[in-house]
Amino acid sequence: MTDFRLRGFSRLQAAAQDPIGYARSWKARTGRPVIGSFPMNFPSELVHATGALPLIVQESRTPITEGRSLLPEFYCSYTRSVADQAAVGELDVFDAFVLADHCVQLLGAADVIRWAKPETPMHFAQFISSMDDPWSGAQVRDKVDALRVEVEEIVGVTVTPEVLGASIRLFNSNRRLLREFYDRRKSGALRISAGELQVLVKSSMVMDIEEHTSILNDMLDGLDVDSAAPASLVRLHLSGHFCAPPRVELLDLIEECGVLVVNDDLYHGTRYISTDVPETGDPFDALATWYLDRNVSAPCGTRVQRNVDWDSYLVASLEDSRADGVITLMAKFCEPLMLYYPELRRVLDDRGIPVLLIETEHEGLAAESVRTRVETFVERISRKKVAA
């Protein structure tokens, strides 16, 4: 076992497993309200700045139930899960839900909570999805104030730039520290499997943000330099999920196919992590600015922008770690990944790249038919390799 697993690991997979019993406690040990938002845009350094806890709620394990007669059964796992867990009360411990843009089918989720938890309020800022347009930095802008109004009403705190420019510091230098566990993967100085590089990140999307730092620093401190993986294993990119993490069983049983896996564009991996807040300047302004510099870091399906596309952006990742192919993740029903991954595939097409699409789902995992494919998938890039 790498020291790193011995220093805080498991505090850090508690939460990611359980993020609602550790609001529960964060709350019973501060006294202070628990903001919840949902995935992609939402800048959780203006709740953090009240000093409330922001927490990023995830998707449940716990099978779908309620939820299943309260939204169709075409809106994706993400979206169902949050409106099944308004319907049981797993989300009591919040005590409002600010929201930025994210796609029309959690428009549908957001309803369900309003019809589950009336008492609660909810804010939902609609972000622009033209990210280029002349109009767009300052139409955003005027979204974060409406943020900043809703928070600052909601917890009773002003949130003054002061304030906001050290919550920002805060989480950029945990972004760093997270970056800096995918770098040394991506060098090799570092054998971590992609379930684990998850609990990191998500475990960073619920805890308080300061304790979360402290741990990332012990785990870094004296980090030892692991033996080089070995040549033989084929080194993959994971691509899609821009929502809720894939299992962990998952990815542990691609990695057991003879992969290594070298890059990711998930949100609970490098598009989570890939965009700091600019620390100089108006914070306010800054936090805009993060919103519009996020979909040039790693482009995102659901925003628009002349100058960036995902596929480009995929290719240019693929050679900086030299990965040998693409598996892409897609949620069942995800409508954004649904619509962009024919593009995508003809570009890796035309390129030689080889790619395999996985689609998931909430309940359960289909193991042996996705290990035969992701078997057979390695089979193909390892000839392919003797080949060259």
The other form holds:
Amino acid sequence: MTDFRLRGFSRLQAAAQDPIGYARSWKARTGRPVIGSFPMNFPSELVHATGALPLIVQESRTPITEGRSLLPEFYCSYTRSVADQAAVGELDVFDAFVLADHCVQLLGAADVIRWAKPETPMHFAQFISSMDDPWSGAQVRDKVDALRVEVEEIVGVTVTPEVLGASIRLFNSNRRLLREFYDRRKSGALRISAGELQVLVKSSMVMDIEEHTSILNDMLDGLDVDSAAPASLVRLHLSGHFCAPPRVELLDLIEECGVLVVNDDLYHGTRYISTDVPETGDPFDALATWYLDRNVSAPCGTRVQRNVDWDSYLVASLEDSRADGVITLMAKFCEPLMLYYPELRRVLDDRGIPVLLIETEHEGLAAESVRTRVETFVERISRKKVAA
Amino acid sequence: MTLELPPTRQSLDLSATKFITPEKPDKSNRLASTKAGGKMVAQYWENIFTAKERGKHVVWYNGTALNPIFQAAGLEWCHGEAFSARLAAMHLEGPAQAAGEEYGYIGELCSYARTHLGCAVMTQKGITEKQSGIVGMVDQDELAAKLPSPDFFVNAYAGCSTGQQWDAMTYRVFGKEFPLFNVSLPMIWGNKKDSGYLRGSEWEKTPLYVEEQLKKLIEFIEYQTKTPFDWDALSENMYYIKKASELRLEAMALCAAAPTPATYWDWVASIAPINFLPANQLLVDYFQGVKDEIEQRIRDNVSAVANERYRVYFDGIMNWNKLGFLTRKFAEYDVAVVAGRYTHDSFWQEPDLIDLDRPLLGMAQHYLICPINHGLKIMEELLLKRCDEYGIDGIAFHSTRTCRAMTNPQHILARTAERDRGIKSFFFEGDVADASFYKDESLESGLVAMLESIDQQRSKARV
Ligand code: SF4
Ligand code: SF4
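Now show me the form predicted in complex with its partner chain; what you just gave was the form predicted on its own.
Let us now look at the entire complex, which starts with that chain.
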């Protein structure tokens, strides 16, 4: 059997499509708490080590209703959706929330949750976003401790180094398996759409990690090499989109335009699975190290680091995947991406790498106009390839 | 009742006449003493523009008021937001914003950031053109192109991730040529039950961490300037800041009087002096002058708004394009805007924290109490405190389009004020430095509706 889709993919898809439903049934099945965390830097291993389910709160597809009067409409779709979910009671399944990030809009959404659900514990361990200062490491280590104390208190369990070490190994092996799918796609050994890959990564943010890993193992087991994709397809890298996944319809639409997506740096993609937590030494130190390492292996526009650039990382990754161009997906109103995008574009322009910017919104997708723009972009690249 | 209109050949589109209001008398009565501040600020910038010719080291910085440190180190300091605000207030932000746009910064990005990044692009272009001998923007008389290029950057942004990332980008615009120092200011989020304004374990611990970073900042500056830091000068600077701040607060407190002798708009005009002008006797004299004038007004029974009928609190960053306009607009409706989050909860607003023997700690504490650096609980506490102090009837929320840091809690704050004090509010759209986001209809209709509800509330209370 070669089709990975026949081996548990639908279970991953169900969890990716309805994370809250998954959380409810997991809770009913295990009787254990569910702790909501937020993108993009929270170390889920810490919650896992308490026996609770760490679940990264996802953007919901439902239209914003109550949340409209809690956050202005000029906020990114992720934060508006989270505020809305809090206001309409969608987040009631969570026993606590933990937050380790610093994007100003996300903080607004977090305050809405605190206001809407005052009885639910919420903890913000602000991980320093300036990554290469002499005090950065110690600061993150301090915050990991603060988080540990908090989650221990919430769940009523002490996190020992041994148990945390075991959780770290589980998450690392899950990330390794996900990277295996990426590597096979890049080498042409596996034909998997960007939307399907997103399901694999997104479900790993939601599901019990052991269950997820076992499904991934099953999917990879005995997978045959696919026939190579037609060389006529334009090879593209998808860039950008923090916090929430771009719509699968959008990814499908892009691929329908004669494109082979060969890599990405999306949060619901390479960014999330880029870095493993060190398995030797003190596991609490290791979580701090992971945070700092991550911005080196997949630099993020929300972090500040002098000796690391997203743009040079992107160029190197394009060379590696032999991508012909870049589509940047920007969640409308996402300031970190708005700030960084000109630098990305400048570096790509300097190297003659075509780039197309597509802005995404919570409600709807202007499918036809996006299709036209992608088609034109693809044609431009094809002509360039022929001329070369 | 339906409106019967006779048959007509004329267009029935009445919108052209709808918004034309006859010239209204200006009912606002601004302080005269703040004009001196305007002059001081203009001189300050003129001085900055010649910094390079005078062989001075120039630091570009964003965020909190680090200027007493820079002053003690003998630097010239350019504050990013301040310069963007100045350009906007003078309606000269266009060229910088166009340069930013050309570079790729889109209109939904913080307008301070994109204006200042535009200045960076122009300044950088100026450096290149000077080297190549091409005559460009720098030689034109455009304010936006006049900033001297930095020798290094310092970022110390509280409560807003955009601020820090903005400098990370400015650093790149200048080709990473100039060193950048980051001071990380953690939010006072209020994780613990004991947390509150200036209290709780989070508050006790966090300033110590910031104080350590400030010491490192000073080492960094010493390294850059190759000059030992003058600690005595820092204490002296903080002495003047403390004095000026005390006078400012005493003068603000006098505005609890009804009718108020000065308004929020006067305090807005006094932001630049307290926020970044050199700390010296002139600064103290300025605030003494403001306080004296207010006291005189109280003695003479002079109010800042003719026929004050409503006392309003302003929440949101200032709309710098509209300072004079908004002053007149609110006064037109007999509204005295008495206090605001931007003016009253920022800028050395707790002088008691300043310890001249340990100046860095007090500075760290101030940097952390920036009004966008608190969790909701503290913001609710501060808002209610101000409403009580100034006898506030209503709140104007400036839905500051590109400043999410300020808009984050606004909707919940509005609900809190209504729930806990029965205080009405309204929202209007605008922005810090981008005039295109301002909507007059949104201000006009919101304000009128709020004043009507206040009237209703009052008549019910009388029954
Ligand atoms: S990083 Fe972007 S997408 Fe994420 S919360 Fe911030 S603004 Fe929204
Ligand atoms: S968004 Fe607001 S607080 Fe943040 S950098 Fe811009 S003006 Fe400052």
